[in-house]
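Presented as structure tokens, the chain that follows is alone, the form predicted on its own.
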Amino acid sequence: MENVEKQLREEAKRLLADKKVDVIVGYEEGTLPLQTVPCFITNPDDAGKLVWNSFCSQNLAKYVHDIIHQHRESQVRVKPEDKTRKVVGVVARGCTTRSLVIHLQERQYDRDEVVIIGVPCTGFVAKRKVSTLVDGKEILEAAVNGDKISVRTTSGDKDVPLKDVIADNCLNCHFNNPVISDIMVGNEAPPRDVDREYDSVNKFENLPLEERWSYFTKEMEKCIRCYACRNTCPSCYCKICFVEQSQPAWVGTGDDPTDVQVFQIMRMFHMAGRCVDCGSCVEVCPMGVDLRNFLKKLDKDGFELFAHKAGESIDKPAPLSTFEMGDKEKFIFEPESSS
């Protein structure tokens, strides 16, 4: 990690000094344990703030999209001859690069507007898992030491095995190395065991329909509609979300359970062929809603029906945005038999 971090800082400083990018989006140390925070560096001398470790959890592709589009909006009233472009450099692990690929496929910005600094990933730490292993005690400090995390809580110190607290989405990740990059730092991360990727989905699918719906409704009862999942998701970039539209009004603004269900169902279906399983929505959810199990179901369907993995390649667009004569059709006419 130290070698990657050193190279990362050097490359970021060079890109800014040579004016190859206007801003670098990366991670820096946060004020709370177990997490880093996004940082936006415009001065080459500040490149030393960048970090890369097991606490870097957020998918930074969200900020690339927002920075470029905010700049474009600022240029609307500028004379044509005075218009400028914003080039964004971004620190990107495998799932982040897949989100960038989706942005490029959906023509949200041009390839020359983003410079991708690829980093190998061995998975990030899930804060909720650490909290469980320290019995919910307040965590004051945490640091990775080899294959363990040393945690200091209000009740004392405890060492937690790193492998036991890696986020679920990282455990069976196909893409722990970038799928696209302009600069690559560090050595490739070793491949993950992906044989059990869909175990939880298979278990869920085998439940009777009533039990599946019961599980969904119980999970949605936790949701407070804070929209943290939507706000952190790189594939949620609509200027006006459907939940905020009033003509027509898709969902109410109260706490009716059906409004929560409609919001989550519609958002999930917007993710069909577009969710890269980065885990950001799960990580930021304050209520611990099991969003991943449902999104992973869509991922499985996309893979089994269309041999598609979201953002895998710039040349492989999402199933819902393309058509092939050989596409399977059984799931359309006989959905129960193919589920």
Contents of the next structure:
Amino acid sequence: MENVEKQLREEAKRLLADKKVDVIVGYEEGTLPLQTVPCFITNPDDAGKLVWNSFCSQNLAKYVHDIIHQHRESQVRVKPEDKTRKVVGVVARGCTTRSLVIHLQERQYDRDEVVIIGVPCTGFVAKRKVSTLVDGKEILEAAVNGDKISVRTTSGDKDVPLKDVIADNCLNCHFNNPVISDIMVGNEAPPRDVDREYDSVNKFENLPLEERWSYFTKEMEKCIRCYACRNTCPSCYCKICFVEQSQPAWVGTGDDPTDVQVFQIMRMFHMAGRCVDCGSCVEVCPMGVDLRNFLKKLDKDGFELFAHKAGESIDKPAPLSTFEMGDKEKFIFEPESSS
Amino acid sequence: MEKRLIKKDALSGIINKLSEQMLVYAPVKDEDNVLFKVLEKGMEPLADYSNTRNAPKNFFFPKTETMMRYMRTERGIELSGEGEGAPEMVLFGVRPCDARSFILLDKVFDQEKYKDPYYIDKREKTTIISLACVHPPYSTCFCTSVGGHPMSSEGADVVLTDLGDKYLAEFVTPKGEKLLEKMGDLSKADDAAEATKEELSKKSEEAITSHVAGREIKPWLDENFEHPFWDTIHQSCLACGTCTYLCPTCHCFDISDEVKGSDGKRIRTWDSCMYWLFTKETSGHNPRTSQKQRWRQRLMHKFKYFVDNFDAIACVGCGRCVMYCPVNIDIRKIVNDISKL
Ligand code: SF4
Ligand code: SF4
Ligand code: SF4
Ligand code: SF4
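Would you generate the structure of this protein in the form predicted together with the partner chain, following the form predicted on its own above?
After this comes the whole thing, all chains and molecules, with the earlier chain placed first.
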């Protein structure tokens, strides 16, 4: 890790000093244990702030999109000959690079507007898992030592195996090494337990309909519609989300449970073939809503119907925005006959 | 002020007895959160807990509230209210910071110039039993920096202090004293109990480890509406509003109409300065177009405008926004960074 961090800082410093990028989006130390914070570095001398560790939980691709688009907006009234571009450097692990690929495929910005510093990834720590293992006691300090994480809480110290607190999406990740990069730091990360990727979805699919529905409604009851999930998601970049449109208003703003469900169902379906299972939405949700179960089902469908994994390769177009003669369409014309 | 002693093992019985006579909300465990819920038969109120994830402000200022209903008929529009008003209730187990937040909310919703009948009705009919913090529950607590205290009775009608084997119960307000009548016979508190409380109070205050320069930054805020510092806070913000939704003192709201066929209702919902729709006008114009401006509003509102208007900081130091911000934007750090400018 230290080695990766050292290289990372050197590369970032060089990119900024050589004016290859205007800003580097990375992670820096937070003020609380188990936390790192997205940071935005413009001064080469600040590159030393960058960290790379098991607490880097968020997918940073969202910020790349925001920065480039905000800059473009600021250029709208500028004369064509005076227009400038903003080039963003980003610290990107596997899932982040897949999100960047999706942005590029969806023509959100040009390849030369982003400089990708690829980092190998061994998974991030899910804060909720740690909190559960220490019975919700306040965590005062946490440090990773080898394959353990040592936690100091208000009622004593505890060592927890790292694998017990790694986020679910990371445990079975196929792409823990970047799929695309301009600079790579560190050595390739060892493969994860990829064969069990769909275990939890398979289990859920086999439950009776009523049980699945009641699980869905129970989870959605927790949602306070803060939209943190949507706002952190790199694939959710609509300028005005349907939930905030008022003419017409697609969903109400009150506390009607169906409004929450409609928001979630619509958002999830917009993720079909576009969710990279980065786990950011789950990690940032303040209420602990299990979004992954449902998103993973859509991912599995995409894989089984179209052999597609979101953002896997820039040359592989997304199934829902392309048509091929061989595409399955039986489920459209004879929905009853397919499961 | 009446003072009584309650044996530890008798407390839950007393609270349960109250819940037979009126609505009692108490902290209970719900999956991995602690939330205020209606106490029903057989439920144990938690007396030994840190704090709830949500602030209790929703009891007086609900997240969604119907203000009126209307119906289009052949004779015109018919208006109606929302039933008979709030029931009598008890809020048990409120932390001192949250109890104090009600005093701050009163300044907004129950003042000379504006009286909010929806808020006032509920507030008047509720008796608040707070649980003093004999240990600050979190390392992020900073009540003492913003005018509060871990053992403060501000905003409470009854204060319970854990003395080890028993609670000292202080009935601070007339509302609290009325509740005492419903609690049955309790032995009077002696001087020793009060001396112990004094001691605990000092210890608890010393155990607070987070300190912010709450009042000290006011002169800087007065002068620096435009300053490069404002460019450094908001960049990672997800604009999720978690900080404002969980905050006991945030109180911005929005009013909208929901119409189905010929029936409609006017609802008031929480708003948040973190949202891009905040202060967006019907014309399409928004005086605050960026997250930078919105974050400045959040800080200014708490540490300057509220102080200008009501001579109090609109933050009680509960630390919720610090603990639950998904990207760890820490108001303690921001305030302290400003104090160093
Ligand atoms: S982050 Fe969680 S609570 Fe917020 S809208 Fe998403 S699911 Fe709901
Ligand atoms: S839906 Fe969630 S897991 Fe999927 S890409 Fe978006 S943030 Fe990541
Ligand atoms: S601003 Fe933060 S610390 Fe202050 S009262 Fe609100 S949630 Fe608590
Ligand atoms: S909780 Fe954090 S990310 Fe969410 S709006 Fe507040 S400051 Fe921004």
